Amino acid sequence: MGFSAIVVAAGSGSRAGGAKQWRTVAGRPVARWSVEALLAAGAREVVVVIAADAETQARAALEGLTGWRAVSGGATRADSVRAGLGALNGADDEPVLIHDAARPFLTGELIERLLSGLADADGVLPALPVADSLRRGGEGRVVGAVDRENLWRAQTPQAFRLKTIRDAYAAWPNDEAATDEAAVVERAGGRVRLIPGDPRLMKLTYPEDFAMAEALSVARTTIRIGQGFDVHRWGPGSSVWLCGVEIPHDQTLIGHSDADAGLHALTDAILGAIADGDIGDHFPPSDPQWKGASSDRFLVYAAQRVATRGGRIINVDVTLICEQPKVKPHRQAMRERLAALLNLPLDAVSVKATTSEGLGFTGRGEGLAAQAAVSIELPA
């Protein structure tokens, strides 16, 4: 079934100490999880409501995806959603998914649930039942207590026809405060109803919240590995670049672009786990434009090719295989600039040197050799 949504990201995120939406949860920005969410569930498109000088952030958060298209929110959630109503260009009787970006962790069995229920019913709200007892509390003591039965904790996303959310909204007071699309509807006179929803979905609210968010988040992430190998003979020249660092040398590697062998052998391995073909089939050596081409620009492409599937670098280890020029004096900006390349922690970053004790084409001073090796984490 075709449907289209709205993620709600407009909020200033004060309680959670600001932005949270722009904030990351295992390497992922909160309101990216959504958006891949709905995208990978067949969302025909997906407008993300933000703040108006949020558009920076959000293209940023959101880089690599199709599909989706931001918006400027209002003053309230209100007005936020009747934005991102007023954007959508869909039929009528198009299902809509309206989600607050703070609740990351979004299934497409709870989409494909939401819709189903979609087909008597005006609107579709998920919901938990209310599991521990309630008390009405005043002057730091307990004043009352509240009967839990028949209370749910609402969820979103909230599912509704395009039509009838549009005009549930045109018809809600506009000196009332809406506490969510159910209640616009419900207000309107339709039925909403009540499904099963996931206690995985929390949202994001307080800064500790961000701790439990990194904890269950590892549950539904894959890590993977990967391995590359590069080889480039010596030729004549005065420098050499290994490992995105320029080393003086009484020869270079001669290759199409510049023959860095550490980055061209960690872009493979970066590629690799995602098995997403090798250097060559990205950067063909017969295609001109890459002549003496600086090698950063293989190993940053890479690495965005990851952040497009949801995944992030964990860490990196190279080795480079030489009896010449002496890596050591040079190894600590290797890893520096290899941290910086790849956005990672310097402890995530290895870089080796050995010989092959004058044997083979590398003792023979014919050649140098790399071979790396990457752990990446993707969604699961």
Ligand SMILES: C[C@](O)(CO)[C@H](O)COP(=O)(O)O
The other form holds:
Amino acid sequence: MGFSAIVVAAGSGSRAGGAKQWRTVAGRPVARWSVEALLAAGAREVVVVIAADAETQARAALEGLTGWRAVSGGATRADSVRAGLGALNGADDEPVLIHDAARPFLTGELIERLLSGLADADGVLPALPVADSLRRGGEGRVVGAVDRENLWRAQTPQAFRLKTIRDAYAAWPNDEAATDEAAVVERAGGRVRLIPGDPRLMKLTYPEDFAMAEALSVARTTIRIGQGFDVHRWGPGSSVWLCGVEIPHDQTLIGHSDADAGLHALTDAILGAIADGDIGDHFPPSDPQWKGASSDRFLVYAAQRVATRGGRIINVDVTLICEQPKVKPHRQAMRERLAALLNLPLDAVSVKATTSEGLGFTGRGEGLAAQAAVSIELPA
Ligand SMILES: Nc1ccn([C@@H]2O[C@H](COP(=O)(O)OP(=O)(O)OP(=O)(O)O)[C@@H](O)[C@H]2O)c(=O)n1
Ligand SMILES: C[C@](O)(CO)[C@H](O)COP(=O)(O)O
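Now that the form predicted on its own has been shown, please provide the structure of the form predicted in complex with the named molecule.
What follows is the whole complex; the chain from before opens it.
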């Protein structure tokens, strides 16, 4: 089912000691976790509501992701949600998920359950039962017990159809603060379905929540590896492209694109790690638009496919197999180029070379072979 989403990230994070949505958990900005999860689940667009002065932070935090845009929020969470609703351009009956950026551990599984739950309800609220007993207290002492039966802890995302939530907010009294969208739709007479929430979807509210989130993030990721291999034939020419660097040489590699075997092997390794076919599936050699193309774009495209799945490349390792040209003088430039293309630190990028001792097609100088390995972290 198509859907769009609003991620509210315009709060000041005063209880956490500052703008928590741009802090990192497991190396990833808090707001990025949810935007990635929503995009990976197929959101048509994600509107990220930010403070008026947070554009640079938002761009940095969401770098490399496509399918989102930022709008300015308001003084309260409800104002920010209203701003997001105003920016969405979907049809009246399009489902919209409204989510706190401060709840990073959103799963595709919960998104699916929310969307399914909308089939016969005006809204869907994920919530958890209250496990601890409850007391009313004041001035350091207990003043009474509270019956916890039928009490639920409301989470986000909350799901609605666009017109339902817009109309409900339009009917909400201006002088009253809405705690969440479920409350707004209930007040307007809508039926909000309660579904089981996710304990991992805690709202980062206090400074100590970040230590808990770091611990939880370990269980939320899985490590993948991928490997790639490519060969191109030598032919007449005066330079060769290898790992994104042009090297003067008395021959060139022949291919439909620029024949950069290093980049092709690495692109395949990345696609392999996410089980997303191979370079030929995405950039068919029969397609004239890739004739002479710079292979940089193939690599960047594969890296974006990882990012849209909420993943992150950890390290890459390329081996070039040829008698000539000598790779060592160009190795540093190749590493720097790959690091720039993949937005990785230099110590996560390795380029090696070997001859095949005069044996086989590489030894006879008929062609060059490249192999690559990558490791990738993906949401579990
Ligand atoms: N004017 C506001 C206030 C809150 N939010 C967002 O609403 C979510 C839930 O709010 P909360 O956890 O209360 O965040 P803050 O308001 O930032 O925190 P605090 O109340 O501690 O200042 C957060 O993702 C927050 O960024 C928002 O977009 N606009
Ligand atoms: C929307 C919410 O996260 C649901 O539990 C909650 O109402 C936000 O409350 P806050 O006052 O902004 O922390």
